[in-house]
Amino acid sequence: MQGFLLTKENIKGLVSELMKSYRVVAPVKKETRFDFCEIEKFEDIRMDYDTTILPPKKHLSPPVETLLKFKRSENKAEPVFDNTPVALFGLHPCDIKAIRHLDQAFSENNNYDRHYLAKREKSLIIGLECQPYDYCFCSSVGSTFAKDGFDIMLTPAGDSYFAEAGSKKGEEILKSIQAKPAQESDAKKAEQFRAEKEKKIVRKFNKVNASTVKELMEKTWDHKHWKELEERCLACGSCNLVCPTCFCFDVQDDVSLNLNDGERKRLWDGCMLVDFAKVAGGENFREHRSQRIRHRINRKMNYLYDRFNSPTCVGCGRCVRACTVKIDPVEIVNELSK
């Protein structure tokens, strides 16, 4: 694919050509933070973000979705879909990772979900490299930089940006708004960006790396460590909600004061909440919470790694910053390693 040059100016143009087909969602301010939202002009997207409080997956997988709508008396139910096209703008590469194990997860062994590639087939997603911040640790997991993932991305190159395309689709916009193709002098100011951004990430894990942690994790499934978290931890779930590779949820159904419409809607669920493993009859499987963080970093770094061929944790620190107690992966994987 072919590499473009863009100024401010071109990715104004990009954004409101976007704008013409696409939902645009980006990165705003919130106070003293960032969230992804919809915007209504250019001005609002602040590609200067360090993260967000909750990740981009919120708007292919929404922490409340209606799968399906249902009247009693006709013994009737109808599916619903939400087919908005939808950009997803100025997305990290932590970001794009975790939307690809998503599209794993929801598409594997034909079990598919319908809502969430639904949405996917129509969302657009244009990545931004970032520069590190001080909870990140993309670089441990293996995902500091997006090679497959997006439709663009975007590099800082001087005061331009180098856009590569990841798409024909990408390509076609990129080529639409009259973007001037890149020199080489601009692919090398965009790689040294790159190898600079790898220099300044300092939060790592210490003694294994993503193709090794699987292992550690096998070897110190009744390391003591795990008893000492549990009395630090509050089982909040705050770190379940800011995940972005979180996929977990719960079903239930809605029924109207009438008692005869309702809807089924699926909820964000965590496996750190109480009741997360609890099934009938009461048996609880992860009853006490050193259970419940052991199985959490567990599912991240070693239960899917056979699935994703990866850690499904991408590093970007979301749960660290939520977390009321500062429990942190980068600790818990340096101390086992001890």
Contents of the next structure:
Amino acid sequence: MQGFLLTKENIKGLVSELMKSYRVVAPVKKETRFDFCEIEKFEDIRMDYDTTILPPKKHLSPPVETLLKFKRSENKAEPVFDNTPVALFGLHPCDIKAIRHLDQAFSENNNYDRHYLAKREKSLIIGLECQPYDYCFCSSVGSTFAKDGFDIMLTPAGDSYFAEAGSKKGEEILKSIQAKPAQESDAKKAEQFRAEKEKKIVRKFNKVNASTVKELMEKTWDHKHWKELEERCLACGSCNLVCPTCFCFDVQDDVSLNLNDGERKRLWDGCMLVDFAKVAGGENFREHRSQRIRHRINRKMNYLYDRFNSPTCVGCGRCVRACTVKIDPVEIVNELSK
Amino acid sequence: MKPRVAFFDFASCEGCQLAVINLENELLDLVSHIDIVNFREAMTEASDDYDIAFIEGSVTREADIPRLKKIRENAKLVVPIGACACTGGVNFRKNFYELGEIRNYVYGESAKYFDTFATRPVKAVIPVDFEIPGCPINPKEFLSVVKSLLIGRKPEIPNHPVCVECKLAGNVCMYDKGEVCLGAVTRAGCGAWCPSNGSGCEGCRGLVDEPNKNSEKEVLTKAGLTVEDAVQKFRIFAGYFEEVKK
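I've shown you the form predicted on its own. Could you give me the structure of the form predicted together with its partner chain?
Now the complete complex, all chains and molecules, led by this one.
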């Protein structure tokens, strides 16, 4: 597909074009951090953000989401769908890959999650190529670059951005803002930006890679390191809740004060929390923190590998960033492979 | 017939009852489902015929015990509300001092007129059915417990830490701002009230089940607290918990 060259002014034009028909969500400054929020004006967008508190997932599968409304007196329920068109702007390749995982998880084997898909089908993804920051490790899990999963991908090329369309919709939008076709030299600058990114990645698995980490996990079930992690982990669930590929949720019913009208909601849940694997009768299948960490890391590196043909960790580093005791998948994998 | 509900208070600031009275938009709906028959802070009439007793405050005097036992006899359900009633609250701090000494410190020359013993939560004296922790209680959680009782469902008090609600709220972590926060080991249910308003969690809802004491100690000392400071911080609200006692 043909590339375009977008000046900063063109990017502004692109955002205003999007704002006409989409709720535009982009990285903005939030106190000491960045977060994906709905923007009111282009100037709020921080193209230089490192990572965000929560992944863009929160706009496709919100932390708390109403699934249906019911009336107890009538024994009736009506599903609730929110299909407000949303444009997710400025997603790094790791987050783009993460959304591909969510797309698969919420639609495979004819199990369609209509609540997620209603939003996803009306959404647009505009990617933004990045540079590594202190916590990420994308090259170890195969998510350094996004080849697909976006409608438009922007890569810095000098003072401008090299833009590629990844879908028909993306191509139409690029054409509609009358962006200039890119020259070969622009494509080269973008290529150079990506090459520099790859060079700057220092946080890596040192003995395994995205394809072999699965085998490592299978051999290290009884490794003593899990017990060591038991001592450190607070089991606060922060790692789960900031993860772009964690999609487990809890379902709760809430009834209003008239005791008749109610809502069924889902809330993000996390496998590090003590009640996650507790069942009726009080039995807990993962009672110890060490068992829960082992589960989480296996869930990301091993269990779903065959289904997703990749680790389901995308190396965004949010879990390490959020952890007050800095439990780090890179350190864990390297310790296990010693 | 509407369930008859009573509110009682022991050693407390009565702020949790005030939180109930403050539910101005919901009170009319609420009293269409329940009869409030005893609520000293809000009304003059007082009946001993009730089904549900909400109790605020900690037990700090010998004379509290027969009064509590009477409430237990009268009520079908006993629900302590607030940190004082659930875990002794700030009143529990006195248990870390010699009783005579602290009594003189607080009451001075009049100390002899004030009967007092080691602070204890309601559940240390009588069996309780549910607890709504917090200083003060979260009014939304109070409503949710009342609604659950009215429709015959077990009220849900979260068993995860404040970090969960703080993440769901999309807050910047207090530690990212160089602040100390007890949210990682404190029971949620407040909606991460303090961190969402720019202040670290003080642990008013008490500890979660199985808190990782050593790791939390490390986090706090790394954030600049001495071990003694860290212990004192937990003793503001969570002195009742074994992990904090020693």
